[in-house]
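The chain below stands alone, shown as structure tokens; this is the form predicted on its own.
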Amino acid sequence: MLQRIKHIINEGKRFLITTHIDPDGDAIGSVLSLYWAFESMNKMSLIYLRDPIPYRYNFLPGPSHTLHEFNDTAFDGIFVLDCGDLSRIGDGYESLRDRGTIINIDHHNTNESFGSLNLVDETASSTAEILYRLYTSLNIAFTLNISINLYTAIFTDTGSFRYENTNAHAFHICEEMIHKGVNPSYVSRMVHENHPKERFILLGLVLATLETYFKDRIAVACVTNDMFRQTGTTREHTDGFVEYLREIKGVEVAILVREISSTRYKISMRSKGMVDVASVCNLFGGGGHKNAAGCYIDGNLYEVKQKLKGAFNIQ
């Protein structure tokens, strides 16, 4: 599969790069690193993101312009990164199949293999780890622009090397990126210590909704649109909130319930290793990893909580 993808890259001249909505660090870092990899090969590439790059990743080097809607352009290859389902890139995804060969590169075990070519490795720490192998096989030089994006992608998707998906390859790649000029303290500071004060006001409101079930082994907190209005924040300011719940002693599963509308909620789940939250999210049409997954649930807030309790067999 790697050889087939290399052939498309070597023979092609024009590429599109995209990822899922509400992109996280692995999604953004992977997309931007691939952009710079193509630049180093004198290949033209465009990035499509339905949503803006989250503020905590604005420090990462990237192009001056990204697409936020599709046009009729054809491509030699369309790279969909860190995305288990093609529909998760946003509206208009159906039209991509007529515009070029879709190359699906991902590490989620719930990936639907939607591409013409599918490079999926669920044992990888991140999509960036898989891209590192691709760049190495293409003999691409690891410039600082590529390196800091790869490092940040792995750093964030392993929870700063705290999650179960942290492996020896993750450390090896990040060590190499440091040798290429990446400053770990700078990346950590920009990712974790660069938030606006409004985020912490919002966090206080969210933590006030904390509930625990199943003898304090499952923690649930909620964020509503009214909270966003009160604090002048948006959904990107909630990135990482679920991790605070995960840090509670005795909690095995942390769940953040975010209001999309009065009848639809976005669910983010994290576990400490014992519970497979991806299998729970699959019950609602979502997916992810054993220790980090998400889904959407319809209903009012009370109904959503009841559905979550039912999924975990909580009486």
Given for the second form:
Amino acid sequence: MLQRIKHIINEGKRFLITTHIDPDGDAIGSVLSLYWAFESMNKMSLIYLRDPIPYRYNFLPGPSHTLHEFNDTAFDGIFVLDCGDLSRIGDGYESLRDRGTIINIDHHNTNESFGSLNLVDETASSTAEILYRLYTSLNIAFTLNISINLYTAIFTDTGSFRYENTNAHAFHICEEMIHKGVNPSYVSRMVHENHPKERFILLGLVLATLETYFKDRIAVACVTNDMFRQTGTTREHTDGFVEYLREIKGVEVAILVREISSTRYKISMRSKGMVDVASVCNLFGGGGHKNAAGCYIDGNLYEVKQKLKGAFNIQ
Ligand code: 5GP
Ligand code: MN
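Can you swap the form predicted on its own for the form predicted in complex with guanosine-5'-monophosphate (5GP)?
Following is the full complex, with the preceding chain placed first.
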């Protein structure tokens, strides 16, 4: 597979790079690293992102301009990164197949192999780890622009080297990126200590909704559109909230329920230990990893919580 992808890269001139909606650090870092990899090979690439780059990743080097809607051009390859299913790219994803060969590079075990070429390794800590292997086999030099994006992608997707997907490769690659000039405390500060004050006012409101089920084994908190209005915040300010709930003693599954509308909610689930939240989210048409997954559930807030409770087989 790696050879076939290398062939497409070597033969092509013009590429599109994209990732999922509500992009996280692995999505953004992977996309930007690939942009710089193409740049170093004198290949042209464009980035399509449905959503703007979240503020906590604005420090990452990237192009001055990204596409927020598709135009009619065709590409020699379309790289879809960190994306379990094609529809997660957002509106217009159906037309992508007509614009070029889709190369799907990902580490979600729920990945639907939607590409013409699929480089999917669910044992990889992150999509960035798979890209590192690709760049190495293409003999691409790890410039600071590539290195800081890869480092940040791995650092964020492993929850700062705390989650179950943290592996020796993650440390090995990050060590190499430090040798290339990445400053770990700078990245950590940008990612974790650079929030606007409003995010903490929102966090206070969200934590006040905390409920636990099944003797504290499941923790649920909610964020509503009213809270966003009240605090002048948006979805991106909730990044990381669900991780706080994991910190509660005895909690096995942490859930953040975010209002999309009064009859539709976005669910973010994290587990520590054995519960496979990807399969729980799969019941609702979503997906992700064993320890971090998401889905959408229709209903009012009460109904959504009941559906969630019912999805866990815990006495
Ligand atoms: P988050 O809770 O941060 O949105 O997502 C956690 C993980 O689950 C990420 O790896 C993300 O890509 C995946 N994920 C979140 N929502 C969905 C969804 O609706 N469908 C699928 N297939 N994956 C999702
Ligand atoms: Mn990822």
